[in-house]
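Starting off, we have a lone chain in the form predicted on its own, written out as structure tokens.
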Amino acid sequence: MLRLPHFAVHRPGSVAEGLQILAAAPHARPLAGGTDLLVAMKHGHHTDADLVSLAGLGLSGIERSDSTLTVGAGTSLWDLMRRAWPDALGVVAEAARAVAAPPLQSRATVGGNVCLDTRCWFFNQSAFWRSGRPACLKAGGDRCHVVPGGSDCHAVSQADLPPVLIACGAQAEIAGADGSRDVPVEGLFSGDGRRPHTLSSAELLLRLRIPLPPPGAGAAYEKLRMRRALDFAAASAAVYLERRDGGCARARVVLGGLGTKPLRVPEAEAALEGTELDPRALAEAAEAAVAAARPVKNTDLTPAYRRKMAGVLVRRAALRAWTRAAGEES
């Protein structure tokens, strides 16, 4: 049986506390539903951290203005999943659904899974596992398992949210001794494995804000796993359109579980724009997304069925997103 180390928790009462508490103590770490920094814990990752309760801050809810939906980086994936979205956004929802079982589902949040560590078959193992070979680069080694003789850190993205609220050009609140700061979702990600987010150990993420599309937007996500209840994304794509018309005015096409970080591939989307999204359109941007797609031998399907599977993906969420965007599906 894994069982968790001895750890303290602090329970701050406002998010500036919270921050002074992160500051202070170099190995804090901050602690929302905890389904996946909890599990490593077990696994004997960050053995020696405090952890920071984010449970009193305040920051769950949804919020709806004239131009955007504003969503709490506490919001349970579970709320998230029962909220009467906008159609074109109604992806959002979809992609907490492609997270995991119910159970996690009303624990896991909004914050925790855009946060979401990086993954890999060497890393994600118990401590007893990984005392049988050298530390890889993300356990403080100086070796890539999955590349030999690489300096890079090769473990995975495979959140469901981030390539969906990248695709809808969503915005991050972020909170630092400093003050707040907005920054794209996408600049959430460093793309180096061993810390994949740009956020420093003293700062937390607030709030996530998506702003309303226009009328004839639409956007899908399609996710490829092994067991559709439980499992990561071994590939995921994200596809967002407006349609204007009867073309594809706009798209954003975005690309997870294939590399560091989500990918927007913008040849993919330049592809479907100014299109009908013909078969050839759509051939095009499978092409595309396949080409940036490099994936390695870190998950439990193949680099070259996930690389061809990127195409599917995306070729499946641009139809279904062309559809939505014609108002022919729910």
Second form
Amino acid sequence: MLRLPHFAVHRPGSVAEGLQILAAAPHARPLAGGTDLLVAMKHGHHTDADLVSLAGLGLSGIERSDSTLTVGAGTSLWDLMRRAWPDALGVVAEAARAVAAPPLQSRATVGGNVCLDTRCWFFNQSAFWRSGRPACLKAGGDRCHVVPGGSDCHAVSQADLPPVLIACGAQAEIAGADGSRDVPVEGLFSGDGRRPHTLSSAELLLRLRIPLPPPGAGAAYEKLRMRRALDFAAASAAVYLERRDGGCARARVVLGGLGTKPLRVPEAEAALEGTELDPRALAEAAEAAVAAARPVKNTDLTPAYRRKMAGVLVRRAALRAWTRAAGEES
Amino acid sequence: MNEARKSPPKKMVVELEVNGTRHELLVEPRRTLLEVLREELGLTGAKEGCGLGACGTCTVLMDGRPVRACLTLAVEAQGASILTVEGLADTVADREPGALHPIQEAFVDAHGVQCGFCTPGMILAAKALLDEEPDPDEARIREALGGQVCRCTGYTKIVEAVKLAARRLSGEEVKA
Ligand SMILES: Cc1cc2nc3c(=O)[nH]c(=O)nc-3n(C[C@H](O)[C@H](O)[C@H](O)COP(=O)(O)OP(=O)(O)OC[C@H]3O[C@@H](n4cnc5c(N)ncnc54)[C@H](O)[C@@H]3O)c2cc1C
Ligand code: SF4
Ligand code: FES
Ligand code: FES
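Next block: the form predicted together with its partner chain, after the form predicted on its own:
Below is the whole assembly, all chains and molecules, this chain first.
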């Protein structure tokens, strides 16, 4: 059997208690569904960590107010997918459904997905496999095996929910010793493959707040991967549109799997806004996505292909979002 | 290095209901549900293929939902009710001694088993689907089994087995 290293598991009964434990033990890590963290630990990463179970923090559940949908960080993807969503936000369930497979969705949480570690061919391997060469930057070493000579880590942000949450304008509630604050989900990502999130090790993501879109909004998510189950995104695109008087009044375009963080593409948004999504606008948006993508050779499929697909995925997602915005299911 | 690591952390008490029997166990916090099922309780139906969530042969039902036992800490399953393939047939009311569950029978009849290594996970993933959706179309069956890898049969006969099980469970009499 592939064994886990020794660790203690703390089981706090409240957010305050959980934060206290995290603050007191710098090596402690939050454990949500464990479907990312425990894999990394079996691979010999974070072997000095104790775990703080978030199961008893009461962070699971979805609430709707007049203006906002609030999703607890502990909500499982399984529950998320089975919830009736307002049409314009069905894209959140669509992205959750694209994660892994049902027996992982059952335990995987929204918070764990947003906080998913970045990934790389050289990092996501067994300790034995990795021992064949010196440790890379993300594993505490002094070099990168993907971009030799570089001092940056290019591990990829491949989680499926963040692009969609950013496209839908979601805010994240973060709690630390000094209380809690709301930041745009976009602001949670640092762009450094080594430490991809802006949360400190003593902070927790508590909730996500998704604004209820106005009438005429639509969104869609497209994911490129080798197999239709289990595989992470080699590239993905989330597009959110608001349609007014037949034209596109607002667009948000976000790429996943194509950089060290989810990439917002303002040029693609500008290309769509003010148009009726005519072929020319779509071509410009696609071109902007290709230009914004930052694939390197550290995941499935070649960087050139993934880059090209960034444009294709944006076009497909934009068209589906547009159809949805028009009130027709695609 | 973490101070706590100088000596292994204290064992923790876990209460589990496995196949209808309650257990109180003292386990190391790092133990997975799969290790406990196989090594403490002697239930070897759930298998370790990859140990990393990627193959599905360790899939069991936890409170009715399919989970990866290799990525679920036993202490995180505290209070849960677990169903493994060993307990599946006993979920049938008034079962004749030795009789299989209809999903198991369907896998036999539709030739959905070759080496059998993936079979316990396949069958439990199928049970979770059929409990929620008694009459799924093929696309739903393929989605529900999407996380279960089989290296022997190809998936056609496995999908046929689930279809056959669905028909039988809905009361239709379908011969082998
Ligand atoms: C075979 C396989 C396939 C997969 N396929 C995909 C895929 O296609 N797409 C995808 O997106 N993911 C995929 N995953 C990864 C993972 O299953 C999901 O991203 C899942 O949503 C992670 O959630 P979790 O609750 O299990 O996270 P955990 O493993 O519990 O946590 C992940 C990280 O987030 C931190 N964390 C968790 N919750 C919080 C919180 N509230 N506040 C602060 N930090 C927190 C943890 O400390 C840890 O570092 C796959 C995993 C496997 C094993
Ligand atoms: S991109 Fe380079 S530094 Fe980062 S994980 Fe991969 S090999 Fe390591
Ligand atoms: S052993 Fe658990 S998924 Fe492979
Ligand atoms: S029957 Fe051999 S792996 Fe599926």
